[in-house]
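Listed next as structure tokens is one chain, alone, in the form predicted on its own.
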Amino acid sequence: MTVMSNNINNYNLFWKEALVRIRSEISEQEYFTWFNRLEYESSKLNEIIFSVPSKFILDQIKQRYLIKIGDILNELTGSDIKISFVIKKQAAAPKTTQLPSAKEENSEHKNSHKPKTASHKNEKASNSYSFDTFVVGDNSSFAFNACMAIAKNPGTTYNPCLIYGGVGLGKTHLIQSINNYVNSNIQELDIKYVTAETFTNEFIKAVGDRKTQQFKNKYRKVDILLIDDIHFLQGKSSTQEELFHTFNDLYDSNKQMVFTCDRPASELKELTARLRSRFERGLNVDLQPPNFETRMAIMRKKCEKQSYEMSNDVLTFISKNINTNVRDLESSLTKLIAYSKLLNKKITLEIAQEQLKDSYSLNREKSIAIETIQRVVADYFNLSYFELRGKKRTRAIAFPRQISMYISRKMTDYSTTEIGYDFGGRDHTTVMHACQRIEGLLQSDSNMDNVIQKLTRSINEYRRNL
């Protein structure tokens, strides 16, 4: 039954009775932990804006109950609802912060592909890239099947594909790979590879002259297109709408598209609601710094391409001190090399540790200070920098400082005793505790992943604006 209410720009009444349907439905460790954190704060026509506490917050409500919210709401109104949300700090403590476990959803779309005979060679990619010399690593395995899946099936599976990470971790050597396996093994397919940047500045280009309709054409009849860094395309409006009308052309079309980004889709900012849906419709996955074991293949696969021993104490002093991204760690060895056939000099450690003092010490330099990964934990959930590093206990404040501890232990070279010191002076094991505590909701709940990744990316952002 539809409840009635005498203002129809106040929705109270009907968020009463959607809470009562919601709390029938889900478990009371759910309802406590969540709906006791999201508040009614106002309403007008067609529009419900409720508060909730923080970043953190918000984005779990979301995340797991915006679209049971919306249909309970539109049900009970008649209405299609508009449902927004403010950051307002509440004075009640949460009464838990187990993270309730959360049901993975399948993005893929599987569509048929029918070959086109045209053939259109691409000039951009470099054909320096293949699958081959990318080396696969725990950061990278799940990004490398999927791009080898789609250059063998184009258009049939992960239909959109989004790669996203970090500079340097190898989103353009994937989606390169792409472009020249497909030109080398499917010749019929017409496929075209291209920056954002490019895009924006073809298409520019393509309005001025007044040939827009040929630039419809160029990317509108390929068989697969990928785009290259598509943040570049954050507050060009106009490109935007354009990229929006061809991805929908492709994709009706059953063809192939393969985006990459230095960031999820959903925190692009300046991008249109309904182009980062389109980003979002298929298959994401991210690319992470790669550990210890997948930097030394790296540099023993570099070598093995250059037809120059290294030394393992070198290739290890490498290894350990360049934790950066793949480009960095190129880099070191490219430089050692020269200085090796230069100066007919064979490089050891002693040298190794000489010509890259430099490199590692700026490494170090720029690694995450624990009172940056505090300032942007305590901004997301809306706390105080002091309150994380304080005596309070509340459970409001102990879970985002037990994730600070994690993401420091995580990021940092420091100890446990040196991160408990930070935060407060607390001993190490309450730092070795808040690690575990982390870890088992990470296997849990997959929305603690997203949280994570999410800090961590605010975090290193954070740190390039310093």
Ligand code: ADP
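This is a predicted model, so every value here is computed, not measured. Positions refer to the first chain, counted from 1. Whichever C-alpha set is largest while still superposing within 1.5 Å between the two forms counts as the rigid core. Compared with the form predicted in complex with the named molecule:
- With the core held fixed between the two forms, residue 403 has its Cα displaced by under 2 Å.
- Taking the rigid core as fixed, one finds a CA shift for residue 265 smaller than 2 Å between the two forms.
- Positional change of residue 452 between the two forms stays under 2 Å at the C-alpha, relative to the superposed core.
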Contents of the next structure:
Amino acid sequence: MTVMSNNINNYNLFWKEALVRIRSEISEQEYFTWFNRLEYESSKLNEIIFSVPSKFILDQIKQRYLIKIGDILNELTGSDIKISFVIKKQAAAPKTTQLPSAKEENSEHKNSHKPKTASHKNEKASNSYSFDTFVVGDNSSFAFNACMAIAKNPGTTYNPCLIYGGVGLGKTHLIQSINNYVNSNIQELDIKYVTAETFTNEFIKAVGDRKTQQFKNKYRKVDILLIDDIHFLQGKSSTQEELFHTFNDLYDSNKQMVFTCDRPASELKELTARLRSRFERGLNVDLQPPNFETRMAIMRKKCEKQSYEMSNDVLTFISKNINTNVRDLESSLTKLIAYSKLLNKKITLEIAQEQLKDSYSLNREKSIAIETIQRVVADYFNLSYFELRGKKRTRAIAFPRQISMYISRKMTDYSTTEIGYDFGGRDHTTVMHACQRIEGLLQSDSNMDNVIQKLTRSINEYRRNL
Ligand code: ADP
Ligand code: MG
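Having looked at the form predicted on its own, could you now put up the form predicted in complex with the named molecule?
Below, the chain from earlier opens the complete complex, with every other chain and molecule after it.
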């Protein structure tokens, strides 16, 4: 193909031709998202220069399309073309009219990718959830890093992403941090955060008002979709159906999606298999409860944020006694700080003990009885609760028994002596031996970890339903 001779050093026509090809190879959404923001700037000998509105767009285009653009231009011009970019802030407004049209222009797409106005951007500005205020521990570093990577580079590596974990462990904090980060740093992208509950209610209303098309447009035009608490969708079949199609649309256009859930997708009941399999695509990462050190670090950070100095022994006391989740930690701290400010008193260990008495005992109550653990584990291994507590030592019983002892040690505050007592009066060394054995297996056998996690979740669920 010889559109014009190379030595004129103007590759604009080649570029127009290249755009037609690119447009025929990728989805319309994708094309409008990225190629409306890339403009031909100028040419030099064997070099074509584009302008883009920001470094973010530049990085994205390079990552996603540089090779494709290079290959097509090399083929069209018959020479090795260097591709360069300049960042021009004003170039942000997409000029769709300049683009050659491969298919009929879709006016809906055109409108949907207008740069956002300042007022739109400020919608979530009051929300304080940010990566800066999230304290990272071993329990959360994987989830944190994944969310951070997604916020900086949406739609590339971790797509979709499902973050799961129990209540109050920071799922909403993380997913909203993505929202806030993108809103303040990547002006070009249209991001939408919604809870599964709001999504469901909006959908039901749209059906009632005969406005499903508007609903579809709203969610299928975004660049990034964040849905919090997808376990809420269980049993809601028409909303699931709608989300399934939204998912496919966005996925095919390489749009980023992030979901949170209180359990792994595999354990979502009353969810169609095809939607579940969508959630399981991409990255699934769990948030675990924080350990003692992380609980201390979280509280230090919260005190710092409120410019409140709390003594170390009070912090230690709270971290030791409130071990369920971060939300409970936070409310204990808020209570103490309010007390201190209202009465103008410094919080001593005695005051903390007195003030938190209720939440502490509540926490204890909430802590799981060994019996619950025994029942759930016995059920999982098809044994009876009495067999598990009994004297028999066949392998089929001894192994589940060791697992129950290990979980009892991890999930409750009971000592090995107390646990031994609850397992038919066994000695504490038996409990210690069981814990060591399971810990050893956890190191060498990845399936063991799955079993323990599954059991832990079932125990929590059993307790919630009591
Ligand atoms: P979830 O959505 O998992 O139920 P949230 O994200 O609502 O939990 O977290 C509960 C509270 O605990 C929020 O106020 C959140 O800011 C705080 N929180 C949770 N994890 C952390 C953390 N690692 N660092 C700081 N704050 C946290
Ligand atoms: Mg939440």
